[in-house]
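In the block that follows, a single chain appears as structure tokens, in the form predicted alone.
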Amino acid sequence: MKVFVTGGTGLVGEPIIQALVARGDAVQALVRGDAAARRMRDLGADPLLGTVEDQRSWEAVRQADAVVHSAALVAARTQWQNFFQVNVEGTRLAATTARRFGARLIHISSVAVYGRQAADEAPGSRSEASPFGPLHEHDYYARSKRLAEAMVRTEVALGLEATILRPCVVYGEGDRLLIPRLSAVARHGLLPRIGSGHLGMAVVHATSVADAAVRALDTPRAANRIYQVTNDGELTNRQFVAALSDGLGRRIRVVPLPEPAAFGLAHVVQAVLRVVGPGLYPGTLTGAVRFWRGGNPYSSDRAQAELGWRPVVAHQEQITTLVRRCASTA
């Protein structure tokens, strides 16, 4: 199979590609710049200089049999017109290409789509059906990848055939955010813990939604579906703290902070942000207050079901071994 890929060097992206040579696949990466295409290289796929906005890029792609769509802005600094450029004109620009090539495209999304509020939802009663929420307008990244998946959805009205995966929160080699950025705080030797950390929380390893996405590619009932990807392991906070602990081989004193003052704290701050930065992208902090606080209401029962998706993850000793891996370049 002829495979075209986007973000390649990224979080997703990067396993996705490892995937897909393994198994001999010719893969073909959209890449930024000369350090992307030798990773590329390193990888065994070939690389295209070039970006996911620029309909130049994509009139340079060689044919393929399938679209892996998994470049995306999630948490830069920056205006709702880039969030706009990279994340919906990008995935416009992905879905038109591999309509024109006859191609599956494999677009990767984000439970973002349903709102913030859903994760205040019962553990595993939001299925892909769930309705959409309402998005603050500054969450520029909810917003854009919403948007994105109407893209999608209007090429697949004209007949293209796609998948949408929509993985929870993402973390694994490539991780540039999450675990590095929990890994500075923790050094301090001191965490909030809101609630009883005792719920699941909604973390995925991108191994496992790389692993869906080739599924996807395999799979001829996965034409025009969507599937949550959001359960390949239990996690609790006090695992995770436990592992972060590990990771950095010293213990971690946890602070109890109210559910309410937790999210007071984190609508000040960004307020704060919007005003010190007007038009800029604040973050989701009341988003990462629910994270912390645990609780997973996404299903991947269909996933299951339909692409025989059941990875397993020891989170723990995953999450362990990348915060050794930062304490040691720290």
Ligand SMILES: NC(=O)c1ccc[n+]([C@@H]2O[C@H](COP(=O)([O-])OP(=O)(O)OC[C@H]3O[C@@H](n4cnc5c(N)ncnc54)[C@H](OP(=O)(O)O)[C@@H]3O)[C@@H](O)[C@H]2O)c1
The other form holds:
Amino acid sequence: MKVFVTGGTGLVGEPIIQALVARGDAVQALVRGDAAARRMRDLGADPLLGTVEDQRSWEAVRQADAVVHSAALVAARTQWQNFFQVNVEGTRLAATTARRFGARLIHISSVAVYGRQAADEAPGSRSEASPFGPLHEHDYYARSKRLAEAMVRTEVALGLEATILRPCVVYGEGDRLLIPRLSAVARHGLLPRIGSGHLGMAVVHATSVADAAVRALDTPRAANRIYQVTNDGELTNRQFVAALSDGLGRRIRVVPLPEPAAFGLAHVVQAVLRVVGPGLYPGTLTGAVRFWRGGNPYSSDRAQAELGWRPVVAHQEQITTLVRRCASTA
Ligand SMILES: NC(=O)c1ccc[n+]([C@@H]2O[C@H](COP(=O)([O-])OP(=O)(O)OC[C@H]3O[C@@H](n4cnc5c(N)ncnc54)[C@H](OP(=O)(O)O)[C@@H]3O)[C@@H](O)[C@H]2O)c1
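Now that the form predicted alone has been shown, please provide the structure of the form predicted in complex with this ligand.
Then the entire complex follows, led off by the chain already shown.
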């Protein structure tokens, strides 16, 4: 199979390319620079220079059987217009071109589309059919991912075959966000605990998301289906902190922080960030509070039943290894 992949230098995109190359697919990877092009060649993919918001980048899909669209702005401290161009317009081009050339599309979305408050619901209670909730106007990432899905659905109505994957928080080898940031904070020996620390966290390994993407490509039934990819092994906040502690080789003191105080603090910091950087994405600290508290409402029953997606990740070991690596390069 010939597969056109975007976001191949990213946390999720790189294991997707590795998985496709490993099984003998011919992979063309859209990249933004020479260093990225070299990396793609090392992985066994054919690089193509371009950006997702540039229509010309997509002409190469003419030769492809499928597109895996993983590129996105995730936590960039930038304006809405940039989120719109990359995440919404980029996905619109992915979807229209895939339809035009008869290629299958796998779109990497996010559980952020539901609205951040979904994370407060009971474990396993949220399915792909659950309704969307309100989005904060400054939540550029979630807004753009919700609009991006709408772009895919528009093309599906016109004949595109597409699968949408909705991962929860992702970490792994190419992590630029979660593990590096938490390692940097935990290095000071102090972390908050919000709630009991016993709830399962909404976290998934990047290789598990890649596994779902490849399975979606191979599963005819996955056409025009949405899958939450959100359960590949249990991890509580206490286990996460233990993994950070092991990886850093130091004791971490945990300070209980009542949930209302954590949310109050998150709102204040976000308000300050909006003042010091008007128009820039302030990130989602309330989302971070929910993540750190724990609780995973997202069920992966559909992905398990229809894609046979059942990865089991030893999260604590994985996190310890990644933190150790971060610490040695800090
Ligand atoms: N990380 C998470 O926790 C998470 C959770 C749920 C869903 N997702 C989704 O998973 C997908 C991949 O995210 P990730 O975590 O792998 O992000 P990432 O590590 O930040 O990688 C983003 C990728 O997108 C590329 N990219 C950004 N802007 C581009 C542009 N204008 N044109 C072409 N390529 C561009 C980047 O290329 P450069 O190397 O050139 O910057 C990089 O390859 C995204 O759709 C994201 O919404 C992520």
